[in-house]
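Take a look at this one chain, the form predicted on its own, written out in structure tokens.
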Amino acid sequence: MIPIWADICKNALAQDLGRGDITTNTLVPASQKAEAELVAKEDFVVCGLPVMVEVFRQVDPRISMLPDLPDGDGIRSGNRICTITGPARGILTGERVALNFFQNLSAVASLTKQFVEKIKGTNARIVDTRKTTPGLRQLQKYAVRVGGGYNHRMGLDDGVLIKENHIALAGGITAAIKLMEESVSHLHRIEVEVENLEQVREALDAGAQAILLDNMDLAMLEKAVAIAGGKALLEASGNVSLDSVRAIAETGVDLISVGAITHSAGSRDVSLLITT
């Protein structure tokens, strides 16, 4: 079966590729076999093996890679990660894009961790948003949900938020929700974001089932969440850190959206180094 992420290994390799590796092709002979280790460097929650068993299979089928832990365990430092052995050439033609691969969403998998945890004993839950880098959506929600999170919509066809410039153009909440309830299925939810309390009324008269709550204090957001009574899912957003958002959890709000998860992350810090 092919993974729902091959194509996105495909056009990474392309891109790394080209029309070939000069610098292994002719320093490494095309008979020779290699063993490899990776190797933690720093703690983190390991997210990417499956990727990386994709972006060798299609450099070279013959490449096999041993995990010592799945995806969500957490790593510490000096620990190993993974065997990977087979043909030489095709273990260093691929290091670099699988290792990119690696990396980025083991720190999305960690930070969203991190959040977590923070929250832990609370209602609230913490999710992301669409801010993701430009073809790696599927994987970076993937590895949200390997650090615990839960995913936002995918895509824009994928649910019902209806933001600022939509409500400016529509004519206001109440227009915005009623058109949207004469347009979609009723297996949409229909979401709403409001900057201030008036809105949270209104949006609630209309009959809206979500309300992102943009950038509320703690003090409008314990209002936002005796106002909405339950009647509505309350979700926070805009600017949360890991200081902020246990305090934001304790408001009572339903969901916390956190951008920072997938497009702050960074990378974790690993190596992969030959060892026979």
The other form holds:
6 protein chains.
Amino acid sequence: MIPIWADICKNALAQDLGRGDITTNTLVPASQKAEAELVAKEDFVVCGLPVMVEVFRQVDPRISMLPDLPDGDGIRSGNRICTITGPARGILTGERVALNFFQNLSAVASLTKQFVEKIKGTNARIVDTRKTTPGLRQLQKYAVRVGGGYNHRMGLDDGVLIKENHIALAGGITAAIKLMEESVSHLHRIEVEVENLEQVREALDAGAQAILLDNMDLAMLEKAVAIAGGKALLEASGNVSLDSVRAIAETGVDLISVGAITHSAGSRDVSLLITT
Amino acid sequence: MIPIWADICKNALAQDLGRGDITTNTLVPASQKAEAELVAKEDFVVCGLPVMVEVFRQVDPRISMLPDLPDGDGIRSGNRICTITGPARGILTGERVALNFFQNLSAVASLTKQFVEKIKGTNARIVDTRKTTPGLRQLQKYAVRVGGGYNHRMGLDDGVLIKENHIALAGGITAAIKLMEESVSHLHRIEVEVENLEQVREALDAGAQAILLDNMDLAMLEKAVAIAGGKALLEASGNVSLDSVRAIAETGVDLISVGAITHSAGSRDVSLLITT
Amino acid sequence: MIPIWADICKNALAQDLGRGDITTNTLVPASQKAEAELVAKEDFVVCGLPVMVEVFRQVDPRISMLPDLPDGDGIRSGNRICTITGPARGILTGERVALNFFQNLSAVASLTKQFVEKIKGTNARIVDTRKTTPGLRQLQKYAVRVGGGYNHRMGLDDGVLIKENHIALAGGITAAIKLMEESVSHLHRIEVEVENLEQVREALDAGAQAILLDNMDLAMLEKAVAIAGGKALLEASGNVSLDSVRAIAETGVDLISVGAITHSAGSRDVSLLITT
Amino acid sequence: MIPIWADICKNALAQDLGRGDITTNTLVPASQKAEAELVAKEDFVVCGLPVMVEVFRQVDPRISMLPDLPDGDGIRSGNRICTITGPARGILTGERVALNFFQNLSAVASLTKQFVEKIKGTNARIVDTRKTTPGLRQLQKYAVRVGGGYNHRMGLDDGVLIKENHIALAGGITAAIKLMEESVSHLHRIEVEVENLEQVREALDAGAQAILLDNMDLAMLEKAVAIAGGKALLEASGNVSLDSVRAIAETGVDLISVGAITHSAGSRDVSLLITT
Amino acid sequence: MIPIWADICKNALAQDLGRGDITTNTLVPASQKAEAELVAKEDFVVCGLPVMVEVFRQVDPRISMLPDLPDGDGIRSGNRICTITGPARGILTGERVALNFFQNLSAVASLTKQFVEKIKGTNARIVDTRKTTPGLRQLQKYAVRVGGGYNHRMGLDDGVLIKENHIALAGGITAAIKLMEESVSHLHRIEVEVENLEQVREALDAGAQAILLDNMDLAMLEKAVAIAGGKALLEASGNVSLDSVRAIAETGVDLISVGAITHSAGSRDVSLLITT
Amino acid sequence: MIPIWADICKNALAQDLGRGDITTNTLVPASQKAEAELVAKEDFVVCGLPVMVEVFRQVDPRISMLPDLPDGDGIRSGNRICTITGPARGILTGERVALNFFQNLSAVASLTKQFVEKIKGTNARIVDTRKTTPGLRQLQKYAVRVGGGYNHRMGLDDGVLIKENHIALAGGITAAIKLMEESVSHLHRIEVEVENLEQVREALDAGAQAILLDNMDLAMLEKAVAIAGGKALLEASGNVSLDSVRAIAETGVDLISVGAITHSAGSRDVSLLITT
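With the form predicted on its own in hand, show me what the form predicted in complex with another copy of the chain looks like.
All chains and molecules follow, beginning with the one already shown.
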């Protein structure tokens, strides 16, 4: 399949390489081969191996990267993630960009996994948001799936979410849902954001198929679950943390969305060593 | 000036908008105007206002954004960052991408500023690394400057840094520096990465103009400063934290590079409210 | 809003202009102004005016085009569609590409309208398919809406349609639906293609939210409607013509998809006259 | 040779795939292989096989497509056009776009062929126009050749055609031809559009090498042929149909241009079946 | 009109600016305005003013450039070519690229003019070749016209020139011309390259409309002119110099093609001075 | 490695091929193979072989080009440069663009070599400038290295050169250097352009690491060398010719920059012959 992230890799490489790696091209002969190992410096969930493969392929198609485990597996600090063999120039030149992708995506998958573990046994799903790093939307959403989470919509065009501002501009929840039903493709479920229980009832009456419960406390979430009675999917949203997520899941909501798993996952520590 | 980040904004918007914002386009009339405010939800250093301007301009050139303060100023939680006025559709459609940029860049500037404050009064500079989020190199390096830090090289083509693997492949520090001097433009200073004091001496003898001291403890850094005696710029590198940075600066090194200010700054909290 | 079709116009112009209009550039002085009228040569539903505006804008931003009516209105043969004023070179150079868009989109809207008129008073909607002219997907889907039809999914990424081949490869209807439910975003409804009534029942039992009834005759469509009993949306599909569409709608299906409205609409006849 | 239509395929795929085929990627394992047959559902002239090859290659280079006959051959309803083997995902994902190209190009070639057959035995050639589907210029012009027709100019830059509006703005036929001769490359023949016999004479006197006879009836065409006496190529143009084309050819004109062969050819019916 | 060279300017700027002008951006305040003059340092024919306008526009649309004379006029050393006013940063940043274009294009126009002057009073035209600087085809061909020369074909797609190698592979001059006549658009004249007088006769007999006389001496050119007797256009080609061109023109050939006017024109000397 | 010039080749081919080579595609069968030789028609330094390889690869990947010698070697008139084998169409179609690159780059390398030979035995280096052909920056700078010269900065972003206009706008040499030191990455050396000896002294006092001596005569250059005393690199610049360069080098300057080696090298003569 066309790696849908090929252009993302290309842009990141262009930003780093510019007119070329003047240090490596001067010091390393074009014919020099090398072998390198990528090693974990902490424990985490591995994610982004195919992106690294693509980065190295773009730098030099003669480089081959052999993963020791697949995306989604956990790794222990000190263990090897993959080996990379081929022209030494390409390995050194591509290293930083490849790692920048891998370290962030592994961080996203790892943090997602932590949230997923916390709610084990409940009926809720962890879902992501559109609060992703600019330019990395698809990749970070992939990392969320790798970490055991689920994707909310990918963008503004593949899912309907009627938010507070839309409601205000469209003249209320009922009007907004009706207008939406009359125009959007029949393949979309309609979700609406609400702030209180009265709005939950209005959304249900208007036929909403999913309801985003914005910043509600546990008590209110429980009441919303009771009111909905399975007639619509319920999504809890707003400042969800590893500490609070379990209790939220136990209210009976179907989905819990967490912005931090994409916008604040940071970077997992690894090290690339030339072995030959 | 050509906003050098125009393509970065365009790609991020394309990822989010895809074929268009189906919710907004259905619910909000094309002629509807709106006014919105961006408000800080915590204290931080503001960064990325011109990027938000560009994002909104690309979505709809009729949107105007008026900042209340410039990039680099600190803001208090609850205070207004800027107002945005224009067609309601464009404001709602562009909001998330604009904020995704702003929240990350403000986080980078804010974290940089924390490091810079810690070493106030010493002669050291905080410099960034190439450990940036893929695709955001120039923007995050700009945020580092906004936070009071300095840029290391922008990419592999505008600065010479001879690293451990180059040294191994080129046959030693002296050989590598000589080879570099013989081929690179006279406008580049040559920096070499070293791991111990013997290498510091070899680098100085070979004429290195800058030396990266990799993962040295404070005692070794002090000795390196003494050995160099001002003949080359010294850069401390490796797992620098807010706790350790002051002591490192006091060893007398010229530069302290910190990867975390770009790869793990996360996101600063803000809120966009439609006011009309 | 960013005209999402700007690149489509740009490519079409590039194919026609190549290195420039050698006839016009030689014979028409750069300073010559002109005024032109676009006139209908038959009756039809107008569609594509904003695309023509964009084409002329790209050729020369000083050209202004003033429509006499909006997209979606019917026009009679002999009536004026719009006036175009500005530099004569640009008008002559852009004419053919602008008209090529407009004539096809008006044909799509007009043919759609004919189908829509036929089923007036029933509960069914006319929906399009992915059988669009390569490169004109969004524009032709827009023309369908202008003609009073509804859009099915825009592409393979914004809607779930489990077709015959998917069912075979996934191990049956029930297995396919379950697998889909477990992985896809909660904002998607799941539609499945079936060929007989037994499959309708299986799809309903498995929880399908929409069912595509492929090439069924009227009797079978009626039975499917009875079986579904409103528990899922029903879409009739397969060689629907202006002659057969009314009877199909009267079976009680919710949606009737027609490939011909996009792939075989042809072109509506117009004429551009320089008036000054 | 560089497939000059590679970008056209890429754009069409991008419009259909967006962020990826969510149905297929969920239901069909990445390792699944499949074999498919494309079968004609009516009689027509086959055209566009290399474009389908390119589409599938872009979706997944491991797919191989083996045509049963070359472009330009006629096929009977029920006969196989080609087989496609490779990863099942890629075949299902690429199918619709590949077919959209093939069905339109085969329709163009088939309709062209019908016109060409009608004038068999005369000295006239069927030529196309610039009334092509936006974005498909080169491909549809190729289909015209495959159907036995000839190409007029490919765009505004590779041929000189002085039309009515140019004549008006340049100060008459003679002035326009002289101006053109004085500036254009010696490799271009100059063609001028005329509306009556007096203009035919003026064009000949001014040295036109080809004359487009716009919307003339048969009697006038015959007179034009007599007047020209072989001193210039004559092209009949304007609402030519399968019914009228033979009589037009028999007037003795050299070329008959037909817009409908590209803008209203529609789509030929085929069916793709997974066989394994 | 769309400046057809906009992308050429963009690429040239991208190569020079990379991530931005670090000297100017550091030393010159963003608000600083400046005024500059471009002055000729030798005598030449001015060409490329609109390209400079475009370059400065791309760097900063607030820069305005006011030419003192149009493309095609001669200028004396010491005289002013244009003034440039606007933000100082943009003027300094864009200067080098703008001048690189202007100095080469003026050189092409000036050298062309020298050839054109030499053959004044004869019936011959100076024409260019495809031996242009890679990437500057259209611009250098424009400069040839500005210098009083004529364009041969712009590329391989807008003109037919049957060269020695084609003749060999197609089975002779007559076969090649016939094959060409049978397939190419009627708007193309067919030119064939010949090496001796026998081939001139064969080309004429086969109906060639233009003949390129490759590397013939004056005596042979004269004989070719006599043989052709006006039945085809004759083009002399091969190592034409300012010294030899007059005698060649006086043989009576219609066209003289000169590669040097594009590939070896060099650069005309100018100087840009900040005056305020 | 990614050929960094791939896009440059692509653009040049696009300008020449447009919609395709109509002569070759008509006259040469697709299956025809050919073998060609490239032969020098004068003595020169060979440069650009990998660029020709890339051009032919883009035209048809089945073409293989086998060089007889590497870039940088001298060749004698009449000797073979390389052989090219593969599909005849691709060889004929790609020939002109491939040669346009090669002939210019060989000219740049050859002229550079002439300058380099002239100063043999001195301590000076020949360096290039930013006066390159628009679009060919990296390639011509590569040719300079191949000819034995050195690169100055590649663009405005990878080196600091404070020129006359910057000094004026920044408030003097000392102020400019200080400002620069305070903001630019520590990996850049700072060079400043001066016009007289007083400025040389000021630049040295302010800590300039390199000084460009603009248009100084030999006597002044010698004095500048004496004043600098090795504390900064000295670059002589301004109308350097093959006649004057030796004397300039003997003044003791470190670098001599020559614009003519890139902007006025012209083209070296070669001939491509089909041998089979």
